[in-house]
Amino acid sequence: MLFVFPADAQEVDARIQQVMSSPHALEKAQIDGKKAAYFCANCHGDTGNSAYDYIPNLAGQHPGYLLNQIRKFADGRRQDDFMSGMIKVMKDEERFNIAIYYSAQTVQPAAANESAQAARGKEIFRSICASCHGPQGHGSQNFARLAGQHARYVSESLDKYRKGTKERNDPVMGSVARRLSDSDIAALAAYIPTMK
């Protein structure tokens, strides 16, 4: 059964569960996803661990979350000329398999940071971010995995949410980010990359 957009969240979740519960289907989706992610690897890395500090790690993200972001790039709710163009030429099944593949990869966190700034970031994360992104920062179908993201990516993304740019215009994240000072963002950027 091929995965075809558009599908509502329940259909997406049902397809993910169907594939994840079948070792054969899961293995096939991961093999096909790795092949389909050939061009993605140039920026996001072979295993979803980006070598570029301004590009997010996709490893360990929930497949439903990844599919939702892919859909947003395809329909213009998220804007990036390169990403949008590449995703628009992919088949729906390729998109699905890429999400399954990257979700199964292990993110490579940064080394522990014992600074006072990282400790402050941990407290900010617990009080502001954990309610949506989870206490360990692992995210869900609806919220991004933050644990192990690059410091620069975290910092720049929060700043874009705060400013409401076309790349980052989610109203919930915007309202959260507008309450953060520059030093709060720097503290989160010091802590989040070390989360496993």
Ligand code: HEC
The other form holds:
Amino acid sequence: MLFVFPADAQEVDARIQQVMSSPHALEKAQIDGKKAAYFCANCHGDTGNSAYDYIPNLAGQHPGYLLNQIRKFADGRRQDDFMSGMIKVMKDEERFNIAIYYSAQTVQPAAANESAQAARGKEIFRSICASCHGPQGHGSQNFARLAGQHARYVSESLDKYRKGTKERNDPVMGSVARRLSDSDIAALAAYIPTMK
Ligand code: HEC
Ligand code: HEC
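Return the form predicted together with the ligand of this protein as a structure block, the form predicted on its own having already been given.
Below, the chain from earlier opens the complete complex, with every other chain and molecule after it.
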């Protein structure tokens, strides 16, 4: 089945809608996805909550967003030594089911942070980030879920966008990230992991 590659995003959306609207198909995709994710779980965690601060949580991400990032790793628009190689050897069906499985898991946010730095992060989030990532940071098909993401992963990702190297050079996030100072990024990284 070739609906992720080379199918376009609309075909992928249609397939996601189809599976989400059928309780039976959804359950099957989740069961198959959990099995196919046994290797991913070493790094991203059984329930998509990673135990490593530089590895993103996948729990609660929209399946369309996850599949889009998988496509980017596969075609080189996003580069990571490990992910880029591994994604290429996976079957489409596995990619799809894994995305459905992780999207249905619940992310475990970090404990509340009462610092002035986190309060400033909240203000920056409201004024710059909420318009795309959602007021609660829950994301969507096109925009990553940020709520509950690891601090180090958030700050390293923002730095990659700011530098615009081949590791991660999305033009939209690039123009957002270039407006942020180091202390803005530190403030956002204090606040975002605590969002529920
Ligand atoms: C050896 C550790 C490791 C394993 C195993 C691993 N990943 Fe990853 N994954 C990473 C790292 C590190 C990143 C972040 C790379 C970056 O910053 O661009 C990542 C990023 C991702 C992302 C992007 C998430 C986002 O928020 O944008 C997806 C999707 C993903 N991995 C899926 C998978 C899947 C599916 C598997 C199993 C088939 C898997 N990974 C196995 C380490 C791993
Ligand atoms: C105009 C829309 C827009 C705005 C505003 C925006 N983002 Fe994004 N963001 C995106 C898109 C699109 C992506 C996915 C880019 C990609 O494919 O790499 C993204 C991805 C990200 C990621 C990577 C998440 C992951 O799981 O890998 C982080 C971190 C992020 N944004 C943080 C922020 C922060 C913090 C702000 C506010 C300072 C912000 N964004 C504002 C559109 C936006």
